[in-house]
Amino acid sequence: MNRTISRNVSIISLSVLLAATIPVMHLNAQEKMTADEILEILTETMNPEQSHGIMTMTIVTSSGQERTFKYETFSKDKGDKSLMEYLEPQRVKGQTILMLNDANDIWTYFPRTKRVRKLATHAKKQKVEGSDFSYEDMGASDAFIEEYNARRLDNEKKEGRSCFKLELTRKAESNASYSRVMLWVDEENFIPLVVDYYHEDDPELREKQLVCHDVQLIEDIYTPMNCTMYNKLDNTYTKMEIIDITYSVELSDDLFTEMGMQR
């Protein structure tokens, strides 16, 4: 499987061309970009048309104990449909999670009982396998556009990179889990390098922080190979690492069904 990263190819090509031939114009164009425009490119970057990968998730407790899971992932329609199947450890091997409609619809399949269970709507806020990622965090991603109002702040450096800084405030009609989100987006590849999530009921209480690094260009798509979610309230964190990934794959819609979960 070839490694890949996700991004609108035409946008990448334009950015590279401008940077290489007309740097002043490129900088001026970036300075004039609105928060909504940056968020639109970020969403395209982080949501490829389809993908197939192998990942690990390591949960580290406040006492330093670790639990590691390995799973296979499938994604289609820019993340609107996603399926995770656990490969390790043995006790969860074969268990699958299906998320549709931006993780608003979630099903789980348990191979020991051969039963599929649909989770309640509020389950999207629950932790995945006790990790610091909720189902909503791992779901798809026009959520930032649909659920929040965006405002651009002064650019800042994060993780040694020049970044756009955005503040997202939850819309009145939204049922998103976070009242406010702060984003630091790499100016070059539009990958969110740092994301601060604020408590559902308190926009001043930082609940979690996501840090992404080791960004690689795979199949013309920028992909953060390592991401860590820090839970600032529980003093725990969860590391996710992409072992292998490809975006050049054809996935059947039948995979993203109750029958597909039991394949």
The other form holds:
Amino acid sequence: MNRTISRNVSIISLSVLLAATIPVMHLNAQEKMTADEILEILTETMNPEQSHGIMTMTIVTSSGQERTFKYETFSKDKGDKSLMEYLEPQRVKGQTILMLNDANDIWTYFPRTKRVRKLATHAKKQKVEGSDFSYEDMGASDAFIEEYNARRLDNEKKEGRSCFKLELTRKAESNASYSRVMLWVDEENFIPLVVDYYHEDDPELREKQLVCHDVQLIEDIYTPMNCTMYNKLDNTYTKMEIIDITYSVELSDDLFTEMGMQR
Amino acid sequence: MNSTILMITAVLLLCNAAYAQPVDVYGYFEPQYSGIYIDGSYYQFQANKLRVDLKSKAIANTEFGANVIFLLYHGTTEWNILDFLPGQLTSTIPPEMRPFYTFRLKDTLYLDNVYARFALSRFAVTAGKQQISLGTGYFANPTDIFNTKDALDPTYEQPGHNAIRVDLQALPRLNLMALYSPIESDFASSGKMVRAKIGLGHFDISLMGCETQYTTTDFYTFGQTVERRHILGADLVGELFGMGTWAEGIYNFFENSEDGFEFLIGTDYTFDSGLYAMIEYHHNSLARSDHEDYDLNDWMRFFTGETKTIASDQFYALLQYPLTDMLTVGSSAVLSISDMSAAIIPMLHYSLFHNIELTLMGNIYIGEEGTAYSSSLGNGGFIRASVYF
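Output block for the form predicted together with its partner chain, input the form predicted on its own:
Below is the whole assembly, all chains and molecules, this chain first.
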């Protein structure tokens, strides 16, 4: 239960923040795989053991206004622990977000006041700096397995690639924020190229759409360098771009602590 | 004047050093216009604030930080507190004493924080004038003996405090903190605090003990009473039934005065629409439970920050809604149960540009004369631009 809310949008963060990992061994996708098997591989391979990256997030409003944030991210234990610190703009520089237990425990640190604040899980519904990503979206997890029943549909082409098409329906006991999720997963590298998220109360109302592209093989791990989240209801979108990333990094557990946030 | 020159010199030297050494220079400029209606008359004043921060991490494991604040005031910068208080309280003040109740917003230039911090992975020592934020409450923090929050703008930054602070991360979710605040002339009289913070499940729980000097002023005679104050306190933050939950409280053991306690409990929730709702209840046994008992000392101690509240029981509520990605609107309200007065504070935050934020905040007092949020205290608001660099 504690891992519920944070997991339902995991693809977003897994794709962008944790920079999905796709071992070469999965290149030969099996046509007869079940939806659960695809999700399992997707989840397994999209959680790198650890990573360290620099990313940008650009919010574009319905009127065309833009706000760009740059931040540094660290993750460990396949996304169980993650930390992000804003580098730009100056307004938020030094603000840090620590997420543990698949984002079920979240702390934020404000350097100007030296205050650390713990957020309850409902706060994950809040937008991160006004973006189309919520804290929940940022939290890495295996939500699609835990929170949804999966059904495989006929393969389709998306973004010019052959994709597995999956329909995920929220389990009755789940607290996931989306009632239904449609996934188009690249047959070759298991990267989710398109993800449609449907409104919590209306499984026919598409609320958000995530589109990932520019997939690169970095340190033997397939990584989508650009992902955009479109908010279909507000007519806004947020672009996330990986500037630099490495998976060959040793991160101390001490980094993912209250003191680590203030370092 | 000399201190001003010294300060400017120091800032120039530090800024010069910033070019020679790897020193980060940043901060913000913050013009603010405030207006208030009192008894049919409109008063206005402006505050222009510049904060310049300097930070260096040139030496391994060490951080040197400082900031300078320049504040310039214009408009109505002189107020007499007696003008806001009930006549039956002020009528006993002799005319020749009235100037003593005047406060002036003076242009200032000061070092707000100057500290050095040495940190290893699980250990840190911070010495100097520094930010100290304690407690889990939003509207008030009983465990924070260093700061008093403004009920109308509780998240605004607090001043730095002179202290030596040691932090130890004994376990991943066990933090120990010891703090010595040498504000008095000798060790025995100075402030000391120890705190242990532990994570249990989805809760963070802190226990603290503190010893400090407590000064109360008699605002009839302007004499001061100093006594020792020992405090035991605790705070927690976590989640219950899906809602954010927090609490904090202290018990004061006074050397001479009657002991007292203060606590706050709060809960919050974010709805799927993005609407954020919060409510807190605050009790302070050192404050008055009946506004008929408020005397001049109560008011003055409240205005000067000697006590955190004038009314013993208050509710605080906050609603915030992100109207767009750039615009958040909301309102908070403070209800003094003790005297059934209230303040309503509508607010708006707008991200004007990447590094420019606009804040509008109003204050509407609803209460009879002599109550904590009496309408005779004036209704108004401010507009503030924060320009970060």
